[in-house]
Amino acid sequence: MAPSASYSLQIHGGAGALDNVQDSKTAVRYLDSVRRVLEHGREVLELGGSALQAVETCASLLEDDPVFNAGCGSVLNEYGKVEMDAAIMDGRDLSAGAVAAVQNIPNPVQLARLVMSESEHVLLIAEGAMRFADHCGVVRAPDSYFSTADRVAQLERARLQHKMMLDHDDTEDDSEDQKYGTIGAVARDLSGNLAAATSTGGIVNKRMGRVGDSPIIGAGVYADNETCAVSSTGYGEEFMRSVIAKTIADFAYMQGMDAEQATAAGIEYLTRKVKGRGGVIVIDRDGRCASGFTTKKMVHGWIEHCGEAVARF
C-alpha cells in the first residue's frame, strides 16, 4: 500500500526519568498495553475509521488503564480529589473540544468529544462540563473506581514533603526522577485526515482547579490537515508559555518541515525558551511519525504507513 493512500497511528503514556520502572514487570506492562492499545487502533483505521474515531479510541483505551495517569488511573489533587483534563482535535476543519477540572468521569476524552461535536464551545470546565456531561447522558463513576492504593500513598507522600508530585516520583528530588502523566494519541487515516487527543489526571497534590497543557488547543493537542497532528506530555505550564504542539505545527506549515524536522525545532524552541521538560508525538500530513522529548524516556509507540507497531521507552 502506497503511503498516500495508508493510514498511520502514534500514542504517548508519559515522560520522565522512569528509571523506576525500567527494568521491571511495571515496564513490561506499560509497553505491552500501548501495543494492545496500537492494535485496536489499527483495526479502527483498517476498517476505514477516521483518525477522530482511532484517536478517541485508543486515548479511551489508555484512560481505562490504570498504569497511566489518566482517566481510572489519575493522580489525586490536595484534597484527596480526581481533576482531570482532556481535548480532542479534527485536522479537517479545525474542530475540538476539551474538558478541564472533571470528576467522576471514566473516560475525559469522550466527554470533550461531545463538547465538539454537541455544543457551539470548545472547553467547558469544572461544575459547568459536570452538567453538559449530565445533559448528554454520561455516566459518572464512584470515587472508589479512581481512588486506588497506589494514588492515595502517592499523595500522603506528596503531603509528608509539603510539595507537588508528578506521575511515579519516587523521590525526593523534583527535577528528573518522575513521570509527567499524560497519554495522548495522533492518527492518520486511509483518506489523509489527521487527528489528535490527550488526557491526563495532573499532577499528585495539585491546587484545586489547576489545569494543565492538556486541554489548551495549541498547547497540548493540535491537529491540522495542511500540517501535523501533535499531542503533548510534560510540565503544563512550560507547555502552555509555549504552544508548543502549534509552534510544530507552524514550523511545519511557514518551512515546510516534515514530522522529523519539525519535532526536533520544537523541542529546541521548548528547550531554548522555557527549558521544557516533556515530550510530543508527531505524525505529518504525509503519515510521517517522529517523536521528541527533553526528559530521558518517554513511553510511546507507533504504526507508520500501515507498519508493524512499535513500542519503546
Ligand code: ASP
Contents of the next structure:
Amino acid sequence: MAPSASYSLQIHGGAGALDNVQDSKTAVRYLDSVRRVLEHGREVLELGGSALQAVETCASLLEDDPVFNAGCGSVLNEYGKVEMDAAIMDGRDLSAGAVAAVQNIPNPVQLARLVMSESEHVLLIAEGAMRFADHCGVVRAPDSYFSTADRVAQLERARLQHKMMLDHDDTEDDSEDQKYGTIGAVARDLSGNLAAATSTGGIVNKRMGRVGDSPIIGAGVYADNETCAVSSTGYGEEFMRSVIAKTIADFAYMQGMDAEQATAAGIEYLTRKVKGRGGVIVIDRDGRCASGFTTKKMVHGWIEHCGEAVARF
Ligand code: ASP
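What does the same protein look like in the form predicted together with aspartic acid, given that the last one was the form predicted on its own?
Entire complex below, previous chain first.
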C-alpha cells in the first residue's frame, strides 16, 4: 500500500536497564501487552480514526496496565505519593494539552486531551488541574487504585540508596522482575495526520512537585504534520534541557531527515550535550517508524504502513 494511504503506530513502555526481563515471564508480559495495545490502536486507525484518537486510546490502555509506570502503575514520590504528568499533541495544528503533578486521576492522558479541547490553556498543574478535572466531570480514583506493594518496596530501596531513579533502573535486587515504565504513543492516520502522547508517574523517590519532561511540549512529546511525531522516555531533566522531541522534529524540518536519520541525530545530540539516559519513538510524515535509546533497553513496538505488529526491547 502506498505510504500516503496507510497508517503507522508506535508505542513505548519506558527505557532503562531492564536487566531481568530477557527470557523471563516479565519479558513475555511486556511484549504481550505492547502487541495487545498496538492491535487496539490498529482498530482505531483502520476504521478511519484520527492519529489523535489512536494515541489517546493506546496511552489510556497503557495507563490501565499496572505493568507500566503511568496511571495505576505509577511510581511513588519522596512522600510515597503518586504524582503524574501527561501530554498529548495534534500534528494538524500544533494544538496540545498537558497536566503535571496530578493525583487520583486514572487516565492523565485523557485529562491532557480535555485541557487541549476544553480550555484555553496548554498546561495545567496539581490542584488546578484536578479542579479542572472535576469541572469536566472526570471521576477521581482512590489512592488504593494506584498504590501497590511493589511500588512501596521500590521506594524503600530508593530511599535506602539515597537516590532517585528511573523505574527500570531499579536493579539492586537481581532476583526481582523489573516491572514498570513510562508510556508513550505516536501515530500517523490514513489522512496523513500525526499525533503524539506521553504519560508517566515520573521517577522513583522524586521530590514532591517535581515535573519531568513528559508534559513539556518539545521535550517529552511533539507532533507536527510537516515533520514527525515524537514521544520520549528517560531522565526528564536531561530531556528538558535538550528539548529532545522538538530537536528531532527540527532535524526533520531543517535538514529534510526521515524518521531514522532524525532519530539517530537526536540520540547523538542527547548523548553529546547532556549524556541523556532514555529513548524516543518517532514516526515521520511518510509513516516511517524509528526508535533510539541510550539505555540498555526500551520496551516498544510498532506497526509500520499497516504491517505486522512488532514488539521489542
Ligand atoms: N521521563 C519521565 C520523567 O522524567 C520518566 C520516564 O520516562 O521513565 O518523569
